[in-house]
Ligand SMILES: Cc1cc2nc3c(=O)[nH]c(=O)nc-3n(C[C@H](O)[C@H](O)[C@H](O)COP(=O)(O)OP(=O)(O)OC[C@H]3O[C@@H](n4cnc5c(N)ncnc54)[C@H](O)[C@@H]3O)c2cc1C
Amino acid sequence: MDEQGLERDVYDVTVIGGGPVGLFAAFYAGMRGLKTKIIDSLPELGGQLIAVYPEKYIYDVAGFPKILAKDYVAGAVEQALSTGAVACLEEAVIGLERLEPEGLIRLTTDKREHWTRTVIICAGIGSFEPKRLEAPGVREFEGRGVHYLVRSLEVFRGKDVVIIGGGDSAVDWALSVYPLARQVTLIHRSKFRAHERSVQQLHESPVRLYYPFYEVKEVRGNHHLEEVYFHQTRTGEEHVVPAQEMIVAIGFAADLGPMKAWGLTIERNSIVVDPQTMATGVPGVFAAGDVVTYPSKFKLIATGVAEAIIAVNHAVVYIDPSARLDAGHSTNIMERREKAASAS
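Keeping to the form predicted alone, what do you get for the structure of that sequence alone?
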């Protein structure tokens, strides 16, 4: 019971974050027979993939040469909920507290309290805001041609499009948009910091490339964006291109927010974990995905889901030290679950 004498609904594991890693953690926890809950502050599951770039292709998930983020999320959500996980959306976790001697963890959100035996933090990069491009006219045309988040590629069909940035997102947007657009121009102030194959595809595409040392000076238009002015910062050479739409993909400002007060070890806005167990410094609290750091960490969906499996298996043993750490092949796990369900 809680302090008010109300019966607690205690879960075995609560996953904080409903992105691809959190969704797989929930699925695998269900496979291991754990009563599982997902808490996410967004109105729908999928995390950054669905909130920021549902129409962008992703390439680092096994079994798919490429897949639209929204399509991958649809499958990941179906998989996560197939083993019984409960999703609590539009709830931001603001507090985590271990209660002794019960050994339970109380999670406080902006709406209510949740009780759990273990926690797996899969919060991606935490709360995030796109970095703004500081150039005259850019803020005035946000929502009128200037995009930081893209919900549909159709807005670019038949348009002149300018893309700002040189990381994976900027390159991927250029490759996704140019088949629809009339003309795509990419402007970047440095070298590309994207996957080598994507950069090669970009160079082989009809996208007009201005890099390195090119920066936007000003954007202009009437009611809607019409032109982008930019220059070569070393030579002063100036250019102007027509643009009805502009995607700014220069990164995100991330913040772990309330998690920094939970007693976790934080390094450079990431949670330090033991890579053998994915355990944090707080008993019963594990973490996986882009939110964690350890030597030789790679921030990919593929490595994140592997970390989720490690975290779940060690959560099982944390709850019941007599349990098997390795439950064996997934087929065997599911067969045992089905037999147990039919017997009950």
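Condition change, the form predicted alone to the form predicted in complex with this ligand:
No partners, no molecules, just the chain.
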């Protein structure tokens, strides 16, 4: 019962974050027979793949030589909900409290309270905002040619496009946009930090590259963006290119926000976990995916989903210490579930 005397609807596992890792955690928890809920602050499931790069190909998830992020998410959502998980969208979790003596966890969102025995935090980089490019005109043309997030590549068809940045996002956008754009120019102030193979593909592509030491000075236009002015910061040499569209991909400012007050150990904006169990320092609270840190952590979908399996299996044993940590292969688990369902 809660303070108002109402029956609490207690879940076994509540997954905070419906990105690729949270979705897989929800599937696996459901498969292991846990009553599971996912909460995400965004209106759609999929995390960074839907919010940041729905039209980009992913090449390093097992079983798919090449898959569009939005297609991967479609499969991941179907899989997540197939074992009974429910999803609560547009709810940001702001509070986590473990109540004694029963050890239940109360999660508070901006809409209501949720009760759960365990939590798996799969909150990625927390609430994230693209870093803004500070140069005259850029703010004015945001939404009128200047993009920080890209929902559809079609906007760039037949256009002159300028891309700012030298990390994976900038390089991946350049490679995705050039086949349909009229011309793509990439401006970057330093060396490329992107994956070696992508940088090599970029050098072999018709994308015009200005790096290192090139920075945007100003953007101009009338109702819509028309030109980008930039310069070589060492020599002062000036350039201007026509541009109807500009993608700024200079990173994200991430903030774990309210999670910092949940009693977790935080290092460099990530939650410290024991990689053998994915347990945080708070009993019953596990974490997986981009949000965690431990020695040799890789921030990738493939490693995140593996962490989700570890977190779920340890959550199972946390809830019922007599349960098996390793339940075996999915076929066996599903067959046992079906048998139990038909017997009841």
